[in-house]
Amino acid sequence: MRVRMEYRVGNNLKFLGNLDMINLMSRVLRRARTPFALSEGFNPHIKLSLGTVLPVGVWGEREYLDLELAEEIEPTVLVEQLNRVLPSDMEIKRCIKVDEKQPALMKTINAASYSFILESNDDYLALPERIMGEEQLLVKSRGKQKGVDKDLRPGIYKITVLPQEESVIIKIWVNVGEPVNVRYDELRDLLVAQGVKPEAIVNIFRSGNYIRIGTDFYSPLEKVS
């Protein structure tokens, strides 16, 4: 039985690394006496796959994870017994049971969405149509080729700006993988240098992680057919 997760890491557990979250999740899973599936060989290990890597610093809304089981068990009881002995700023939001012959969720997750919380009273409600104005939209890599000019544009499919009571959430819907490859340090990067003050950003997350079809965004819970 293979089942898929979506879960909440809150922000007292953002500098957790992707190594860090699959031993969590393997020491949560023990404790919690779940008839996993182990694969073959001298060193066995728990089948359980996440989805794209959470950057370190960030914390994430809505993160996806396929785990195999063993034994058939209901997925509102896993996630009751999950949930039970994670750590308090982690839940399990929802599960479902999924097709063995699924592609993994690495393979299937080309979009996400990153928000930005600024503390600042200053006005950013025409910032979404001059950078989806621009045709170009140039930031130094923050990835394998370090320091080259790296053109986002082609990345960003739409950016939102909700004004809270103290602050504003910047939220940008981006490209995952190839062709472009948008990481939320360089959209930070971006935010600067169309005027946002550095200062102002005091947090950022991860908001959804996505399956784009066409001008779609769909959860790994909704596309898995």
The other form holds:
Amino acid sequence: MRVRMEYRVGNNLKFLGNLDMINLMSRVLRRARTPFALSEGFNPHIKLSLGTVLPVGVWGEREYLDLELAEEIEPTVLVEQLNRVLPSDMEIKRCIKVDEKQPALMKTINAASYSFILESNDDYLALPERIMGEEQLLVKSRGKQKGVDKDLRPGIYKITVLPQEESVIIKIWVNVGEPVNVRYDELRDLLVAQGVKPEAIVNIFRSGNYIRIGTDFYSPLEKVS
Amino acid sequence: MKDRIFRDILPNVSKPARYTGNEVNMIKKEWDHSRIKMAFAFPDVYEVGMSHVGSKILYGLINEETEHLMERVYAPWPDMEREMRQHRIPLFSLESFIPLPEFDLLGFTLQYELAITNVLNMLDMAGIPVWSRDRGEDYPLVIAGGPVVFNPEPYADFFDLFLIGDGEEVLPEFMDCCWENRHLPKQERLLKLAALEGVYLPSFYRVEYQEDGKLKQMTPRLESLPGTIRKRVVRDLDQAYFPERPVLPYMNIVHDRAVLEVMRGCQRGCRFCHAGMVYRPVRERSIETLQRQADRQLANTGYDEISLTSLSTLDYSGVDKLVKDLVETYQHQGTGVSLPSLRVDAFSIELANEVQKVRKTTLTLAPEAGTQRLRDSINKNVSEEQLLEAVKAAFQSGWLSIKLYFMIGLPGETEEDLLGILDLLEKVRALGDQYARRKVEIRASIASFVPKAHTPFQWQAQSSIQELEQKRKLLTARKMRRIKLSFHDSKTSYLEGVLSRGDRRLSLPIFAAWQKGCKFDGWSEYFNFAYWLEAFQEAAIDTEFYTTRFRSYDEVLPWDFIDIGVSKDFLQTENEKAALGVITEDCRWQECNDCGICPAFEVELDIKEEVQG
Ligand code: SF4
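In place of the form predicted alone, output the structure of the form predicted together with the partner chain.
Once more the chain from above appears, this time first in line as the rest of the complex follows.
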């Protein structure tokens, strides 16, 4: 049986690397005595796969994982069991059964949204239109071709500005993977280039991962057959 | 402070998860409701310190079973140090993010000599004066324990007190005493604490030297203080506290698994071995206790590996049964068992095969010396036959890579002994060619012998750096296929040698080396031998006095006042037997060898299972 879960990784855990997160999840599953399936061979491991890597320094509001189980188990029961042993700043929010033939999460997630929390009195309401109106948005790549000019524009889908009591949240929907993989740190550079003061950015989180079809963004829990 | 650290500092440093705390099973006690607040400091980076079993024991013991509180702190990596100093953030504890000066007690564990510069650096980062005499009433008491402090003298001027021996035996009572006397001025408090067995108050001892630089005598300044400090010993290890909810790190640490301390002590009696002498006698845990601890640790951590640790795990009387039980119980969950290093015999291999059913580990064997004569001399009780038998069994059962540990610079070593290492390696490879399924890889790790305090070789001369380099040349001259030699750094070993048999006069050069920038001396990328040499020179210290010099039996040694239970007579006899190449059998299989500890400390060997020796 395969299940897909949506979970939150809080601010306290934002400095974990991807391997740390896999270890953490494996240990959570063992502590909860989940009937996970093991791979064959001398080094058996839990058949667990995380969605796209959550970058170090960024926390995640809606992250996803797939897990193979050796026994049938009611998803709600599983969620309850896992939440009991998860670190305090983490939570499984939803869990559904998915078909074993579903393609891997990594392959289906093709978009994400990053939210920047800004503490500043400036007014950013005009920012989305300005950015979306540009033909080209050049930043220095922080990915594979470090330092090379990279145009983020084709990878940016949507920007919203949400004023809070004492802060502002700028949320940006971007492409993941080919053709332009937009990284959170490149977005930060972009915001700074657009006049946001670096010290105003007090926190960054990934607010969602999506399967984008045309102009629609679906959660990986929605688009499963 | 935590917010500032998360926001301004951690995004700029490598491996930020070292500094975030908040791990699963972390214990954060109510600050205001706890009695003595102690910061437990490990003077190395998080992933090393978090792997240390003794620290886990003390942390759990104090927090779970006493009214006191203990929080953790590790040495920040240099990039973190830079950021912290720049942002004026003092060294803080991982549980509460509280700066160290706010604690009552700051305890360092010294696991290796070279960690001392990190101690000074951590004190400095906390804004605490490094010299004990500069710390008035307002600072925490700074104390140290661990294997290194069986010779505390080189560090005597930095610490207020030392705790000698098994920490879990003395620390709770030490903290109680701190609490009872908390209203007293520092000097009086120190004297109260020094009245406890195993506690050493260095500033109250006068040290005199002879004209030739040797120690003349060491005397307490007050009659109430003891002339010798007796180490503390856990008598019943089976009943002793062991953590069942160890802190579970988020990042990968060096030993990232559940651990069982199957026994403490070892009386194989290898004549070079410090731990083997200072942690006598052997005390075992029962199989039932260990099974229970394994079960609870796994349930509370979710680890997928259990490691059986001790000085010589294969000598644990219940090892065969325990390993088989653990494998059988946890195999279906994909949880494996690991044995740190193996004894050199066929039984070991059989057991290793048991373990390998679940997870493949590297096979490591420690013959230590290349010829029978030298192995007898250091009392490493292994014959070449046994060794080759073990290796053959290993290849036959599918192992393809074997790592062997050796030492060079041992007392009485000749060229023949060195070449013997190479011959042995070639024999091992030949067995591989004959019995293994594929091409085998043989690796040899070659350490330099460092004579240690409280061992039979404490009087012996250490090889100079030049001698070690020559030996190394001799060993690398022969070209050998599929045999890889790796050497410990001879300069590091040399410095370790200076400190391990050093005296109080070394505090100045230690301080100077740190001031020049020495830290993380155990890490080759940071070790700066030139700074150390300068520091010794400025303090007019001749390092050869401590290293390459033979000591006579009537010399007063700086660590003589520490009573480890094993008598000096026994050490002397052992040293003489070494010269004659006469072995001393393990007192577990033979009659008592009169090392002295059992009668003197009213302890006994505590062996749990019947074994055929
Ligand atoms: S006193 Fe005798 S029995 Fe006890 S550890 Fe020493 S040699 Fe062994």
